[in-house]
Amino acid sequence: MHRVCISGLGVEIPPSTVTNDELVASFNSWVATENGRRAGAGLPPLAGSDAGFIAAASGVEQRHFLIADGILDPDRMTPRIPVRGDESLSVMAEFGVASALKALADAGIGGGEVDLVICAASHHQRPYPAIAVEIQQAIGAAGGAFDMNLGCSSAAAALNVAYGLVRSGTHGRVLIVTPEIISGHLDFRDRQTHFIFGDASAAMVVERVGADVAAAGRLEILGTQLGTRFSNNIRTNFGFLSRTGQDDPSVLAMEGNMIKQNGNRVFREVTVAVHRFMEAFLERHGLAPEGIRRFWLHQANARMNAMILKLMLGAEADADRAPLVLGQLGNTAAAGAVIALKEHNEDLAAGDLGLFCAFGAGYSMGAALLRKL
């Protein structure tokens, strides 16, 4: 068995930003119009949104979108992402390539030195051809490629797979790419979810630990683990069978088929499940939470992360111990923990231990124990 490390990390954040105030203004404008219609139909009114509540409840103050045009239009409330021809590089693959090239540069290698590409994201532009194969071709990688989806745990699940393949010698170098364009699948008219998410792309290079000095500064993977249990509390019903239940199958009604969640139940249940999962994972490695220098957690909710760590550590964890990036980026789904890892690892001393952990729909959880070389 080979020793394995994360040798390169890359992040691509789109420049377009939308603040809480901007998002709330658009949402409340739509609510005012909709409530006029509902009053005429004898239906109860919808509640508006509030920028201060969003920041207090989630920690999110703004988010980035691949294309913001159309999102703040109360008559549209979805991004205008032009359709591309089949022979053009797809939007998702292009976004993935942007972070992949940065991860390759960080690892000091070219695309041709990769022998497996995994596109691991919570939402995929199409079922096939796999986005990973398209990315593979665009960067000139050899070997194979495939897509995988485990909601916001997708990158953690891919890291688990890559670790096993490289450790066993089946593959020499694996590129994990996580391009999240959640804005295209988000219902901006749903008060429960309209403010949560943002777009971002992240990538990791996983390979063997070399015997030379070049390994210094990299993150060795000491172990990984996955855990899942079924829950409907975070769900999307969008899929090819959605059209078959309609009277007119030529038009797919998106209402009810986009992201929806029961926020209060998710908060309660995931908080307990994740802290137990992480404690059990560390115990397998003979470690206690107090021995972990840094926690790179899924960037969904600041209050949730604080509660998970307080249950584990018995005290509050500061921003150095458990860094957050969601305030300026929102919940970037499976890319979030990778972004936190990229932005907050270089200051670690050789030998420091860190815990990478993502969690989300499923419920799904994935963790990796990392050591600074």
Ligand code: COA
The other form holds:
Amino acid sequence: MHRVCISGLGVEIPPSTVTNDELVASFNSWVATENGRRAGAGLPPLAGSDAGFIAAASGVEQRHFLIADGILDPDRMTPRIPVRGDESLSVMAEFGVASALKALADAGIGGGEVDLVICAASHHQRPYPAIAVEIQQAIGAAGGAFDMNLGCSSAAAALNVAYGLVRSGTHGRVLIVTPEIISGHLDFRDRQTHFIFGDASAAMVVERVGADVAAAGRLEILGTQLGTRFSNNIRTNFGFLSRTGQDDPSVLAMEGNMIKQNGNRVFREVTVAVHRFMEAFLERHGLAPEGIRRFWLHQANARMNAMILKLMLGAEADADRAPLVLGQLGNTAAAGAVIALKEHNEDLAAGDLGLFCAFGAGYSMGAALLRKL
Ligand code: COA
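What's the form predicted in complex with coenzyme A (COA) like, now that we've got the form predicted alone?
First the chain shown before, then all remaining chains and molecules of the complex.
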């Protein structure tokens, strides 16, 4: 068995931002028009959204979108992402490559030195050819590639797989890429979810800790763990069977086919499940939460993370112990915890322990115990 580390991290954040005020103005403008129609039809009015509620309930102040054009237009409320021909690099692969190249540079290697690419994200642009294979070709990687999806835990699940494959010697260097273009599948007319998500892409290089790796400063992986328990509380029904149940299969209505969630139940159930999961994981490694210098948690909700940590530590954790990136980025699904890891690990001292933990749809939870080299 080989020792394994994360040798490179890369993050690509698109420049376009949308604030809570801008998002709420667009939502409320649509609600005003819709309520006129509903009054005529004898239907009860829809409630408006509120920027103050969003910041207080989630901690999100703004989010970045790959392409913001179209999202704030009350007549559209969907990003305008031009369709590309099959011969062009696809949008998702391009976004992934941007973060992958940064991770490769951080690891000090070229794409040709990677022998497995995993594209791990909550949404994939198409079922096949796998986005990972397209990224593999674009960066000139050898070996194999595949896509995987475990909702917001996708990167943690990929880390679990990569750790096992590198540890056993099956693969030498695995590149995990997490391009999240969640704006494309978000219902901006759903008051419960319209404010939650943002777009970002993150990437990690996983390889052996060996003589050929300048180990200092890297993050050794001491163990990984995955846990799942079925729940319908975060769900999308969109898929290849979606049109087959319709009277007119030539038109696919997206109503009811985008992300939906019962946010409050997710909040309560996942908070309890995740803190138990992390405690059990640490216990298996002979550790208590107090021994963890930094927590890189899934970036969905600031209150949720605070509650999870309070349950584990018995006291509030400050931003140094458990950094947040969601205020400026929103929930970037599987990319979120990786971004927190990238932005908040360089100050750690050799020997410091950190816990990476993502959670989300499934329900799913994935953790990695890391030690600064
Ligand atoms: N604007 C204004 N008010 C809103 C609102 C909005 N956009 N959305 C909901 N509300 C209202 C509700 O109608 C409710 O009002 P009431 O008390 O008069 O009935 C009140 O706010 C509380 O609603 P609730 O749904 O209980 O809010 P919450 O405190 O649970 O916060 C979330 C909502 C979505 C921020 C929170 O549940 C959450 O983040 N959950 C986790 C979701 C998650 O992590 N999903 C992804 C996992 S990867």
